[in-house]
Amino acid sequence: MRRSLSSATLILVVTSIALAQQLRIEGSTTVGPIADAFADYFKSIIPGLQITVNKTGSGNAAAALIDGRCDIAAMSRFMKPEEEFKKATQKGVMPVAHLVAMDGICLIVHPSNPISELTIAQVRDIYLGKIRNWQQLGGPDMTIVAVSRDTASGTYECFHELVMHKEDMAQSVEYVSANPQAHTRVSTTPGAIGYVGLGFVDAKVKALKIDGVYPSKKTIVSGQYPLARPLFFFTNGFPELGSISYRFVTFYLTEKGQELIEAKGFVPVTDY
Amino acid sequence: MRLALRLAIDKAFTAATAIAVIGLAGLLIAVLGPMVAGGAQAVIFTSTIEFRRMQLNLYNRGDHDQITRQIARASAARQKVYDLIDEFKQGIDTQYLADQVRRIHRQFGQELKERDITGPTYAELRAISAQIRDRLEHALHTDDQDIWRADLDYVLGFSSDSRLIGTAAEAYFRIARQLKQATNGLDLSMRSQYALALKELEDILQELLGPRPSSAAPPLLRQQYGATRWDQAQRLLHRLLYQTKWVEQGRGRPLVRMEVPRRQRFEGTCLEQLFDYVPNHIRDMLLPRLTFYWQFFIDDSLESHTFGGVGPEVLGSILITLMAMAVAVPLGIASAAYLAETRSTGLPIRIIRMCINTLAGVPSIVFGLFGLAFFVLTFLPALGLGARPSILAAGLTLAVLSMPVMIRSSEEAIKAVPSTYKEAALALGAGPLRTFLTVTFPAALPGILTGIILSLSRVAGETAPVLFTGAVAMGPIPKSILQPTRTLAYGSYDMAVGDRIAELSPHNQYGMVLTLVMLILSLNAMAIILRARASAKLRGH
């Protein structure tokens, strides 16, 4: 009853200020599934409310957001201080980040594959090349096929950093450019090993225990999985109270955006 | 001999041209087959009743009384499933229960505040409750058999004082009652693997079903219904019955995959007999039925692609192809002209035919960066539009991309018609102008066509170019040329990278891609039909 009421005032409200208002959202593939369903939800309370959602990567967010093509950037990554905040400030743009979910970077492999737990230094390994065959690792005799998102990705960025510490991945590895081609390269491939969001962990392939925590809603948010991520919607300046964009980036503090982040595989920030 | 030879070499020939034409005909059956197929799939399918009730719901398509009819059917069929789980859950689901037993005792002591009870009466009821709630909770925490039976003994003891009957009390009776009778030949200690073998049950039931009629809707609009199509239905139905399982082998050798009926998890339970009910009346509870969903081809879409159809993308891509086809098509046939009827062959005009020859190889997403470099960062801002990207700047950053071959043709087309003709012309007074509009032009139209075909299509299939200037995954659908729109090429791409939508609807998937082929093809068949009568009309006919 007192959430009916809550989203009728918002109904109100937000119908009030926002005729023919609107709102562009430029994101990354991974976060972009949020803004979609935050969209979707903004689109059905408020009619009329003009939202696009385009999905071009957490680079071309940035860039988008520096130049004024949109409201909000859903990045997948922080700005990066170097080029973009410089750059951004440079224009008279003043980057700020609300953080709206927690991810998980997953290992995953074939489920025939027997092994189910790697270290870091491990992963690291497999992925300079210096470990090759999955015998190595105490598993069968197979050839490791190692897959890697591409490098323009903020997923790439973040395992670039977390996981390679910054070195280079080895010319044998294969790059995908999403999420879902990481998944199906995985789940059709006895030998190989990939990352992908938490969202995409299901019966079809398996996660690794990484450092002997298993990633998980619980682990994530906690900090005790070692390849937890933040996702951002990165605005210009602090949005003004009760504007359109306001509600959009502060709405994964309601229990329905809660619900929302969480039914599409990430992990809400707080309990709600 | 010689003439053997040659006979021989032609009929070679021939041989190698049938056997490309076959290995053709053979590649386009093998990359359209599956397309066509799959695609198909989107639009004639045999639908379940979900699918029934979601688009009553959400479009308030299909007769009312008859859908709520087979509906009320369905559930008839679907609650025995439900009943099954609510006697086999009294025992397992603890912590629903401990959290009832907890409400009972507050709603008891609220009820004795109400009926003015006080004093040491108030006390002492209040502190059997407490002593029940505790030893109720204390029984569903245990995996002893013994203190179970103890505990729910000891709670049934209070069930003929006087001064209970009648009150909210009750309740804990009746699930003692209840927890003693559910439990009957069910091991305690294999309480919280029946609850995960229950949990994993109950997931797979709401994919099949949708949510269960009494809860409250789930966040997503895609769990919100249950297995909207058949074909989906009976793969949830093999998921329901048997589990993957995958088996160790030994050290260092690969797993192997298992399938294990479920049914052995809940052996010797009320609940073995969910396996034989489900297969055996899956169809009362879908209602499965052959549609034609026409729809999909108008429709708007629900939570990026998982429902509804492609309505929103046909439209934008026809309006962008237009787009860049009315700027393209006038300048292109211009150039072309001017190229064709020039004489000069200086260093300018070469430099311009090889420009024209480069730019018809450069990467489509070369003129996409182009695009949102000039057009939608500098050329519409200067006109005062706002740099954002839109139909027109796509329009425009297509055109650029179609020009090329638009102009290469057009002006071999040109070059093509006779000389005696424009001579006629010029002979009987004509300017230069009224020669080209009246003889050279229509002369050489079906040339000019084929080259405004080739680059139709070429436009109507393009992503990169308008990735960056004026395609959203998600927008409304526009209602001027300044606003962006959702494409058929930019959604198919979407729909692959974005979220898991290919593999869980894979044949919207199919359906877009089906429908950007079919609009190329019907854009050609168009063009085509117009090209035979220009040529027609030139011959005489």
Second form
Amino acid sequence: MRRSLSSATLILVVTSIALAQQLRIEGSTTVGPIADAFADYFKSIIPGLQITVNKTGSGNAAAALIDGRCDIAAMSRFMKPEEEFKKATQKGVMPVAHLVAMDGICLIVHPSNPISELTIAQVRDIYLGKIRNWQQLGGPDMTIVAVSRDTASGTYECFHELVMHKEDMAQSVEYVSANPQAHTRVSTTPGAIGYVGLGFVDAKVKALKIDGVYPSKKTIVSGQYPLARPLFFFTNGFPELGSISYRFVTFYLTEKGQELIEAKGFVPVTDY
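Okay, that's the form predicted together with the partner chain, but what's the structure of the form predicted alone?
The text that comes after this line covers the one chain and nothing more.
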């Protein structure tokens, strides 16, 4: 009897350890590079740790946390009070936000496009279909190809509110599922305009000044850039102190966490 009890106890202990060494992250393609960098670091220092990072959009991340399909929801926007928070509490889930980094929604064009600055009103008119040719903005006689993130994206939600003032976009607007796709479409299409997180701006695209302010770490952290926004990890309740989830969602407070955030092109909320 003792031998049987010891075996059962051992199985429970091993199972508990295995479960403790798993972390499921779902969410934003914008926050994805930060989650990936954190995951790689933690797996390098904790042997046997299993971390999955699925980049399916902020809306899907909220749903996954509410349904218990992930431990951490990575989101490039805050949860919607009347929809996601309400549904969460009805299911006994209490979302807790952890502000991980700051970001900017950057309007990008092809490097060959001479346009270097737009106003928010001009960007809105482009996506409303009122401005259809770059010539209307002082550029070349070239049709504008407006590219947007899909509606499951937190970046779309922020753009829809900050730029579009919640007006519907024109039917001609193209939708892509993630930052890399938006970047690729713009970098290979001379007439295209799109929007991505700061970490996705490189030499293959040209970021535009918006209302006279260029998106940079300095202008985003200072609040000067008009399309700055926070990035979050959400958990169900505050994680148990010392747990893998706790260490992961508070890692941004460490020097190493800040270093990884900066390396991915985002703006840390701490300064050492």
